[in-house]
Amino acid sequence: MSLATLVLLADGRLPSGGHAHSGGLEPQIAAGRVRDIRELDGFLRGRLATGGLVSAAFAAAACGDVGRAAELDAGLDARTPSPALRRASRAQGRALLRAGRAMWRLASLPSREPHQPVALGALASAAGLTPVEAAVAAAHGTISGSAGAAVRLLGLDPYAVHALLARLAPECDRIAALAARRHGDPVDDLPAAGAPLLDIGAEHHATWEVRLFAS
């Protein structure tokens, strides 16, 4: 294992394009549903819990087996019912690709744009990684790019906005530990928890004519 490794790959500022992206908190903000600081934390809590889980399981798969992108990445359209969350999330995982491409040498994938997860999990195989750590990269990278956002879009205290991340890192931990059990497992019985505000919110979100992030 290389910490310096996973560090790099979780790190917020790697040109992959999530810095343009609230992880669906924007249009939560605008229907009111998340105001403060405590607000976010159940918004954060509930983004591990759903997406978090659903992504850090798809990374660690895609991890132990890069050979299974396309099945993957078929399990992850069928898991993401907003049109709106599906181009977000193979526009980042382009982008994570050309990153990613720039520092290792990767395994050649089926499309050019897979999902988020599948291609990160890809980098961390071709980084040397092990499915638990590309899980704790994607369970990561579910709230911080969202905390980041929040900063921006409430402007909270930077301070505070970090020390709830600080609280969430068991939890994070966790998440990634329970998804990595189940790399192995066939693509229909890795999670499938949902989110269906998000969702809703995401389709709301891509018909506005202003907006501060792309998703």
Given for the second form:
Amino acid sequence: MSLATLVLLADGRLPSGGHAHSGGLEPQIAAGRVRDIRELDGFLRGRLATGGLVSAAFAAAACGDVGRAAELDAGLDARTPSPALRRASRAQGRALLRAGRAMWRLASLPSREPHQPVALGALASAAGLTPVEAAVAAAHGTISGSAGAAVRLLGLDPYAVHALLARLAPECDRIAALAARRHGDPVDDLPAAGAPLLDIGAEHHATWEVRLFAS
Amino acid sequence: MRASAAVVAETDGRGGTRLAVLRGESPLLPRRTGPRSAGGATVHLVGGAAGPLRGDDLRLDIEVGPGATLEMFSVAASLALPGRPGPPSRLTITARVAAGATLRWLPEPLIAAAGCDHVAVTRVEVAAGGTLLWRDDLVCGRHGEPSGAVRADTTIRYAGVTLHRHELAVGPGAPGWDGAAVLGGGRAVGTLVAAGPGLPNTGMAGLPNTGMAGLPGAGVAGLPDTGVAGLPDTGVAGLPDTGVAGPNAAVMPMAGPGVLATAVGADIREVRAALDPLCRRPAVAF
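Previous: the form predicted on its own; requested now: the form predicted together with the partner chain:
To see the whole picture, the full complex is given below, headed by that same chain.
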């Protein structure tokens, strides 16, 4: 294990296109549901407990055994009813693999465009990280991207947004630990927490002609 | 309280459906209703007691044999209530739908009364060539009260492959459930899963593309989803139009052979407005 490697993998500056995605925040802002730090807090907590938990569990599972990539990928398909979110996840998975191939020696995966958590787990494994570290990177990634987008979309005070992220760090650790404990479970038994408004928002967002973020 | 109920529908050999098993215990009492001539069988669940209350362990097993058609409703919403300290109340529903069979599960909503602690587990297995319409509505608290805790855990498998895997937690103990990612202050949520090869368009026709007029499901319908290795994106001929269905609803083609519609509303009426038109019985009698 290498803490510096974990920081590298979780860094928002990793050239994997993550900055192009708001994690579902842009449509919720447009719908008037997120206007300030308090509402961003509610959004991020819900996202962490749903998509964050699922991403963390699948990243941990892929990190623990990259040979499960195909079944994990199918498991994420079954957990992602929104085609817009499936496309966004696969686009991010593909970009992550591209960066990861340049950084480490990746195991070959059955798909060139896996879901993002599967790609993240494969990178973590190649980097010598453990499942719980992959889970931390995944959980952190689900909220840090949205938080960054909130600064740009709402013009929120970046200090206040980072203060919020600091308050959420223990919850991020808790979710990651919960996810990592289950990483060896059969795919159907892995977390499947859904977030209806993220699905609905993603479908609406995909119909917009002009948007700042890809998802 | 522990109680179990079972409904087994099979073809009667004359183009109709007979109920080989129809048994239950309070509070789960299945009753055959509707005309006998329609080809399919209709069953209503009648609540024989209050609840589910904390500590209750209820189970409903549904089986629809090859060529049979079963439509299930409930006469009233079920109300999850608090009870004496103990384990959460639990309702486990299993359903098996054979090839050439149809199950339409269209119950009234579950209401999470303040203080309840309820777990709803759903396991549905549809054989290749079977048809499913599965509706679940949830209301977070009675009028003017905070929501109780409900955790729904749903798995729908089609032809041996998991088509839909979903958990939803609301109320105390579910972080961010009322935040803008999950229900955003909405007090009602509904989900409708349609799966199968021969689902007539009419089954989910009348899709109210309201609120997004001029955008006929654009951007979502027909866009191919990259298939996962070994999981061909078969698509389902004749499945409903997909797209957005009102400001807080969407109709989404899943990666496997099915469509999921979901709606969030300030109250159950908004959810019904989005989903009920998708549940209308096909114009062709089954």
